Amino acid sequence: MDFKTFVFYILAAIMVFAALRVITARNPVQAALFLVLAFFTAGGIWLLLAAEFLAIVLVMVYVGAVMVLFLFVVMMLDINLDRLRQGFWSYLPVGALIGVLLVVEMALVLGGRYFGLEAMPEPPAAQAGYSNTRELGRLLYTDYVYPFELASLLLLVAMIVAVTLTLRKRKGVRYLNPSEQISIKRGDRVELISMPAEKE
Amino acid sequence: MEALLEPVAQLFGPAWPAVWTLAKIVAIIAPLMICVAYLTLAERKVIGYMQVRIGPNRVGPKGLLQPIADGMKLLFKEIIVPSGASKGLFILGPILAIAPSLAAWAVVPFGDGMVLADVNAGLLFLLAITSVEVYGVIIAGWASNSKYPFLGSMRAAAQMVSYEVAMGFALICVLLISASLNLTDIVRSQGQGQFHEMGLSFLSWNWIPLFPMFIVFLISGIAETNRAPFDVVEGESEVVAGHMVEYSGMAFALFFLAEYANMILVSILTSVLFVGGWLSPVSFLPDGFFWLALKTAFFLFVFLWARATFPRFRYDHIMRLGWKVFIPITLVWVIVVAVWMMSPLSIWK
């Protein structure tokens, strides 16, 4: 065993470790850490596979934001785990179904050369100096632009409903106008009044 | 170099490799931990002057031996755990706050090829791991099981998440215009055009065509690592000390030491990006790590300027900062600049 298979089941132990405690730990803020920890193997499981663009790109977006807002949502949130948990069997049918779908997908991912699926070429090794970003970007701004351009559009598409979900107008708020603040001169607050001393 | 090295490497064969880098890791380490204590003595030495007083002279000749005496103070300081608290995250929170801090340095060029991680993706890097930095906050901060340091851990990650979008754009302008991610690259980039050939090397570093970005990056950089006028975080009036309230000795250290390490690293990423990093200012004089030395200090000093300058700014103002200001100033600016490249009076070519 050379050391990449090493690391990769050293990776791969924690991975799945740390998606099990995802779904068992009792409670929500461990889970969700446990989550962030399984977002950060993936990444090192990627830098293995030579795709560093993806891989710290996983780590800035799902760990560094994603989650991070995640995690203030379910700390904020008083959780009750006992109502989260009702209705666990009749859910159970439909989690196992999809649960057994993904296994088997897997197994033939994995399996490959059990169904026949050998026939599909490995990819050469990359050259010295090859860089997985410019790559990356030539492909998405020529032969994807427009799948590409679709997913962003989407992507805006979906922020404006979030934000028009959230908007509402209040009456009656009161709000400073930092630029108005700023702008106000010594003479708008202070007056300065000259008056002659008085004598009894 | 390598001739010298040659019977050290035989001495420990296969773990060479291992071992060199163990070394070289040390050798940043070190110098950035004593750099990190004397940080403190000379923002407390700054703010005095600033403020007409003498500040530390008690220790030591100048009170030059201030820093060791806070650290041995803090070493031998017992580290209390509250009892409500959740003990692992109590623990784990200031070590997510240190490793980060520590690890992104792995990339920073000191000079030509003197990096510990040459890689292709430096900026990238960087990035992802000042993102990963503010779990030790929110983790410190729910772990303590306390009002004022949950408040103060919110308060410090909203604001390091919003402040990062903008210093992002900021990089992707960097990033455009010397079209590598690798620093190394970046800084040599810097060294050449028509200013270059002058001989004032200075005016064509890239703070000249991203000025706006370069003061962008630059507070920004002041509210990632929650320094004053940013410093809500520990509002003394408001949240006590914020996310640290329940932490003592070397746990509150830990908290303290990646504080100033990032402030350090703000300082040294500020002076590779924008202001030629090793580059000297001027052809006569040779280039070295003496210049980037110098431009960190420089930075570092703006840093203490402003904290005994300016007031706290309150919370919403510091929002809007972010979000209103600097975000579409960025975002204007990515565009200028992209379209600058493609016109014919691109200085990049």
The other form holds:
Amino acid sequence: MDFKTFVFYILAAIMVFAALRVITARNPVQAALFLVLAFFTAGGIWLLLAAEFLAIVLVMVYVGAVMVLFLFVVMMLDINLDRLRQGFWSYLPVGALIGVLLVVEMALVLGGRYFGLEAMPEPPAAQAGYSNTRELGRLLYTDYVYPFELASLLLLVAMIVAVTLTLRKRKGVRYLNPSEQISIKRGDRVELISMPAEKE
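Previous: the form predicted in complex with the partner chain; requested now: the form predicted on its own:
Single chain only below; no partners, no other molecules.
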């Protein structure tokens, strides 16, 4: 066993342990921190596969942005853990069945003849001046430009839906109407009143 394979097994074991702790941790903050650990180890595996750009994006986007936001929301919300645990064991048979089906599917896919060492040998060493980021960008904007645009459209729709779902009208809050502000006239803002002079 060479050093690269040894490092892969170490990172894979850490990632499996972190993933198990994400779903078994009682504290949601601890679960989120274990998910950060899983993302970091997944980035290390990407580095072993010579995909530096994907590893950096995984760490920066998921760990640096998504997980920080998730931790902020979890710590700001007053989560009632006792109420969340109610009825947990009633979902155990369904969850166990789905987990067994996922394991069987992964075993069938990875154990077949399409994903073995013979079908997918180790790629040759990269030439001098090879850029993983440039090659990924070339493939995204040439061969996979339509799926890339479709994914961006789906993300845009998801963003609009998220804003629409969180847009609520609350009582007792004053709202500004930009169209009324633009269409208002001087006479509507300033009113001159004639008052008699008063003397002490």
